[in-house]
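The form predicted alone is given below as one chain in structure tokens.
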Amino acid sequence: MATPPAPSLKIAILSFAHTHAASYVRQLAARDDVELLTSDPDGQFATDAGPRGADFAAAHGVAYVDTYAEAFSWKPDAVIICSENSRHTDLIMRSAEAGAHILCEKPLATNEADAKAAIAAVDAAGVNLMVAYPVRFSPAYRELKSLVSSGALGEVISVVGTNNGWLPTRRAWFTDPEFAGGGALVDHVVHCADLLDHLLGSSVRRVHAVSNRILHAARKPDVETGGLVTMTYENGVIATIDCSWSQPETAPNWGGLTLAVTGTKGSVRINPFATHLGGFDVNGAAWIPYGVDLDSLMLEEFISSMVDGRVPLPDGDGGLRTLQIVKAAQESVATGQPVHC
């Protein structure tokens, strides 16, 4: 006997101001059990350099409506909300009224309180809330927290992570103090920061950052290119990330994420990314990358967390303790002081 088709889940992608949407609505358009609807009213009075709104779902061969309320009023059972970050807080009260579960783009917010409003929202409206980390998911990093849950690296005494990428030109929103809420201390901090959430287990009790806009000066950029945050923790970890867009725009990847750990019995480091063929075509130096997708394997739990009726993680509560992290970087930018928490 065939096995009847499982039951398709109406997921409503909100916006198309995050690079990864491209991606989210890839992964999802090829999926049986999912009927994807987009939404992006925001992108006709976008000034970025690649297409938003109708040009851009109608590339990607997806419905798409005009309105966020006509997306609501299909009753959608889940969200991706791709939009700015200053907008993020709006569409995730909006869909916990909706009744749909929320997987949003990192950062949760631009500021704590609006944070806090949205998971409040949320655990009144009984739904989920997921913040967009895919490295969580890396098998890389996966292997990563064995050895240290399991005790093979001994106690843990220093984090070096790095992530670093290309000025996010195409999204012009992204150097917006406004609609960003800052540069890449915002942009980079907060996905290394989730993994030490993660892998550590403990708060973080004092933050020292640094930042500066040389890097890309030409462009005359309104935020923050360049920062190295430090964090220490209750447990005396001691970690640094470096935070920068620092690749240049010739290079022929986006960049990427490490983590170097290191503890009283041996150390680790991490290259999630760093997986590619390389050499060169008519266009210059080429960068493949092969292997697992992060964005396909976060999108799995995220799907997954709705039929198996349990929560998703990285959750609210982890986005809201590594916007604070971001905060306190801002604070301590702006008073040239550390920042205990």
Given for the second form:
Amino acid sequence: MATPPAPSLKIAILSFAHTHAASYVRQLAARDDVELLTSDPDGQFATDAGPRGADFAAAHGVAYVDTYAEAFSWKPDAVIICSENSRHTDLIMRSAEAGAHILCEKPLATNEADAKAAIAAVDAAGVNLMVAYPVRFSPAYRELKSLVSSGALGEVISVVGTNNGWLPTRRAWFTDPEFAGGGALVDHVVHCADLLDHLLGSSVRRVHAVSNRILHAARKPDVETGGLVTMTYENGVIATIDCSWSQPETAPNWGGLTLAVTGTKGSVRINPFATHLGGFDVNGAAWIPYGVDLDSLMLEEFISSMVDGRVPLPDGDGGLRTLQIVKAAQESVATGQPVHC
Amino acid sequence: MTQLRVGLVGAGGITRVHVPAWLALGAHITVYSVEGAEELARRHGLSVADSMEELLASCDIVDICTPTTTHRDLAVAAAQAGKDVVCEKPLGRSVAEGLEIKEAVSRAGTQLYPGHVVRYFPAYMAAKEAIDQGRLGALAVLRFYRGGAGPKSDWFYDESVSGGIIADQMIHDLDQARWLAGEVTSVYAVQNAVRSPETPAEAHPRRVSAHVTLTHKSGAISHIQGVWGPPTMPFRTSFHVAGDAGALSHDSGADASLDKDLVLDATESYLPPPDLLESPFLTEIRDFANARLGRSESRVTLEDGVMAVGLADAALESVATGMVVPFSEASIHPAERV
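What's the form predicted in complex with the partner chain like, now that we've got the form predicted alone?
First the chain shown before, then all remaining chains and molecules of the complex.
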């Protein structure tokens, strides 16, 4: 006897602006407990080579509607927002109004007022807001967290995080200050900042940042392409994040994320994207990743939280705290001095 | 050729690598130290001097391997006695001391070589060469890490004596950042020192880390992390240098040229583990010895030593004030500002 199919969750992916949309589409299309609909009305205005909109959906073999209104009238249980950063808030408000749980790409917003308005809207609507920080779900990070929680590392003293990657060229908006809210400081501080938020359980007291536009200077970027952000936490921990788009275009892989945590009893370094086969193929140096897919683990948390009726993590408040670090970093760059939080 | 006569001041940890280097160059060493001179001399077959005067009378070049606060007086005395000097880093406890040394050396017409030995570590030399060849394009973002078990002697942890981890340990990478990415225009630093459970209540906190961020004249930015960890922490250094045409990195902990798995007593030294290659201290001291004879320019100059102390001073000021500290060559040499 076949078991009856699990109750189907209706999930709508709103926008294909973020490159992660492709991963979410693939993961969700492969699940038999999810019914998927997509919409990307702004795709037609994008200057990228594409594909966007209906072409993108057709390429992935998923259902598509031309407008967000049609997507909301489908009455999704949940949405995944993959729009340009500056368009997150509007879509969060509309999704909350439609009573849908929300998984939003990071960063939550491009300014604090928007982030707070988004949180207020989801609270009023009684829906969940999760922010897409997939590295939280990596087994390496989970082990680090347990080593800190168990006291094996002693008292944490000092951390260096790196989130270096290729310049995101497949989507032009990543380097457009209006849509992205900034450059490398916006794109690549928040992942490490979120891990530290969770790992340390302490708030940030002071932020200092420097940045430059030397990497990819030939493209005359309107945003910073390199940056170093140093945070001092209430509990005394000092931490620096290198958020630079410094992975050379000639490298065989996109980049990665590392966290080196030093405590009174030693140190632990994690590199969740390190698992790979190295070598050479017809294109030269090869990098073939293997291991767990972090997006898949994150989507599982988002979906199971709905099934279980609990609040998924990382939540909107965490999204706001990490955004506040980015804003302080931008202010520090502008003033040339640290910013007190 | 007459034998090079070295006057070694101090008999502490770093002499364990200086002495073999001098001996490899065929030098005769006389050691003067407030403690440990007899034992060091016995182990390596050195002569012992009972006073600084006796030491100065017995040597051509003085090698200062003492705690930081004594560097200025010893270097000035050596210069006034007409001796060339090798001085362990940091050159002095402050820029003022560094400048006093520089003036004494210049007045005496002698030479002084500050021991920024990392410039002689092959991986760092290779990075410098690649950068100078333009293989990375314009440098943008540099990161340096240096960490391991904290030193054993308490004076290292007393900032009033040593300048702490920034002036004693991270000065290596402050010098590296300046060597690789050029002059510095601003300095920001934070430090966190924590008392470990086994540290005696009267001693200074012994788990220490600091972060220093430098902005270079070129626009490049550098980050340096230093760690003095628990006695079990292996010594390790790493760097990552990214430019607009490429990126290079090195991690001493990832050197795969020899991988041992043997039952051995753990070494307790805070010094770098022995390398399969020539000791960088020998490479350094040979460079100094050759420069002294006018055969070549030394890779590190007295001015480099002064600037490194200046960067450490600025970082310590930033830690104390919580502010970004502007930095320039002119701020180090006020007399030359005019």
